[in-house]
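Take a look at this single chain, the form predicted alone, given in structure tokens.
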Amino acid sequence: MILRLLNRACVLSGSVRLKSTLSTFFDEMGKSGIILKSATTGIFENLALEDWIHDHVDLQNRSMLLLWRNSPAVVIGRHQNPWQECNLPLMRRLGIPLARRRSGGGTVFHDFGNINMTFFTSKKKYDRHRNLKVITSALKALRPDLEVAATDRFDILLNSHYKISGTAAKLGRTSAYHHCTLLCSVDRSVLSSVLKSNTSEVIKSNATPSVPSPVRNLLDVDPTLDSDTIMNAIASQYSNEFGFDGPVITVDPTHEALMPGIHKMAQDLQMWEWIYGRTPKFSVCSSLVVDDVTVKLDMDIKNGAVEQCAMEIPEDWLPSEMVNEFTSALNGSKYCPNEAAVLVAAFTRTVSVTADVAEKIHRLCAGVVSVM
């Protein structure tokens, strides 16, 4: 195990002979409370991160912050709709991530320009006004005349209006973590598109829905507050409220022999049937114009797959035995722009069609993905 010191940061890697893992080492160091800053800036990596600390860390007589950043990414909480809450075509036009935590609460967008902190504690000492104190704390302690105070949904509020931060949980048997973001500079144009559905209005659904707030960046009231100048002021703050002291510790969370298993966590996490396949069951209806005909489309998607799919097309443009054809080959697919599209390419190929058929299932299956 090799621990440099660097400017009070403690850089913490692997040699050949690792000895033992991140979890003995906190171990060893004996101490009742600990600050992390992760290495890397991948969503996937970072929410493993927080789950191994939670999973293999004893955190009961020691309390952990983890500072960490992201490039671009939307998160969901675990019981979401993602097509419910962000707009998928444009993450994928603009190469941004979806990922699913597992905590509950809203849809927040980061970026470079977000900070995220996670409280680590045991399950009894699990206390969300005491850590949101931490960050108001230090954001007066940078500026005392800055007006922000936490609310009794765990954000904070700057000016009584503006969100600059929310909040989410993970409760396990003796363990806990709260997480909550902290916006510096997000590109909130970015922000605002990515978290504003393009399908809301043709879904029923039961799952967690976010609650839109007007937001702020702590750097548009006062450019001397950057990222890296609250981090080091939560960090210091964090050490005084739990009353310890002691270095950064750095850590990569892409070293699978300093934390076994938290490759397959971070894979795990970026699994279709993870982001997508556990949006509770929810339906979709909808009134679609192709060619200047409106088709009624209905579709019930369980598990983040079609369950049924049931299509109201005049029978002059298109056969209903046709469009039973059709609605019978999605049913059992995945709720996904491109097993739609190989779906139908495939269909068309199978069922002896003319050209100009062929044309209006390729429309029609484009209106459909429209909703994905």
Contents of the next structure:
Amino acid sequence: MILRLLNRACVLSGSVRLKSTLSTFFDEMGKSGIILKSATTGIFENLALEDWIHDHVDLQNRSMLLLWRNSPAVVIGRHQNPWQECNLPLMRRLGIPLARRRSGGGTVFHDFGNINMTFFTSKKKYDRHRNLKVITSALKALRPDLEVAATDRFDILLNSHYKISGTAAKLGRTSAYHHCTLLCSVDRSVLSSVLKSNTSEVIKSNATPSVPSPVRNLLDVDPTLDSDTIMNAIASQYSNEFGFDGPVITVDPTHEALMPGIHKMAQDLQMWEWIYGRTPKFSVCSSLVVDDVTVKLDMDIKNGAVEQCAMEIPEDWLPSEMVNEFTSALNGSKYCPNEAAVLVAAFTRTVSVTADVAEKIHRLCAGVVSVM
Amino acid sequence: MAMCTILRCASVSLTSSLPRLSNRNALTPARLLARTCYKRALSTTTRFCAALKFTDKHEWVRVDSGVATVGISNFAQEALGDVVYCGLPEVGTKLAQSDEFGALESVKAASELYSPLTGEVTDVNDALADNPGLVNKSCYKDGWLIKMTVSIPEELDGLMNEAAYERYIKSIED
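Starting from the form predicted alone shown above, please give the structure in the form predicted in complex with the partner chain.
Okay, now the whole complex, with that chain kicking things off.
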């Protein structure tokens, strides 16, 4: 049964023997360098694939390159604040998911026009400059006139000005991975609108910030450069640089039998507690205007939940007991528009209020939710 | 590094003041020290109780009255580069030895932190939130990461003392 799965899930070269997992397959292949390509375009499945390889594959005497692309998604670094980094309401409207990766670094936008590359090595062989050289050499081999170079920050710049690649990395017990993006033909208007936060001015946080840069697609400078051509060139250059041989192996990260535990890893990456709950403690200080009245809002958010909420509202607009009830309802809740709306609606049902006050509370809630 | 020397001297004087044991119970000085810190309160424990112990992941542990303080070694902080963020656990988190308990983000990468012992987190260094660079500037003192209880004191025996750790570093640098 596993053999059938293998045949369906992997495009393999040479003879296929019964293997228990992808990890043992690599061991038996005996190659010291392997190039993989992901068969899916789901951000969570692909991030889980990275984690699975990092945790289960023996990388002490073997290095690997994984090539992957995703349908539109925003990916934040491990210690970042999504409310500071991107426009969450816009992303919800456009159906663009948010993911938090386990490596550090800043926020990026992925779509099919972006290539992701993950270089897996032992900790000893961790060398980001060498990896980036694979990419710049591959591009120059394709188009010798292309002016691309890596910087000290491990970005790759086009024409010394436009960022076409950003880097992040994770160091584990004995192995490491370095991954980076490459802008080939990304939708730049979506990129710039989703990566612009609507609430960064009201947030005070010590989360790691992104460094915004002007970007460009490789397609903009050469319309004949498509993602597939570039991926093949990178795979070829990787083999040259590290002295490996062998074909590119396609892997389907949704096949649990090949990669036991990968399904749970993908599920864990989609949990609210990971994506939003891992945001470092921050505070929100905002002046909202509701019904021509200025409301001052102060909240402390810890682990993605409202730890403390205070509001200054003119007494004649809404009595202070109502304000206290409102803030109490939010205390301890997830910093999330749906949750806030549900809690406030529930509280207006339990407390007896006039229709007028209920309306005011409803509009106040809408104002508060606008910063979530 | 001077601090390490002081601790070494303290540990030597402690062992010489302990009662002699029969050969059957022959214990290494480090082991004596570890046991003493839990079983007895010595007057010399007020300043430096135990010597630093090290893991092969370059974390250090110092036990004082049953509470272990954990940090990363000088070798580790140099290798990491400037720390820009410390991702640490909540107080009350239960950790088994080698469990991942957080990560330090530096320009180099996000580096995972592994618990040197089994126990429960009792304190987290809040100073690191606004000043993560303390991990680089004062890795053995102000840059401590967490404090935890010690559920299995014997685990300390498996850790390296300072001399062994220094030999270990030399072997991996070659």
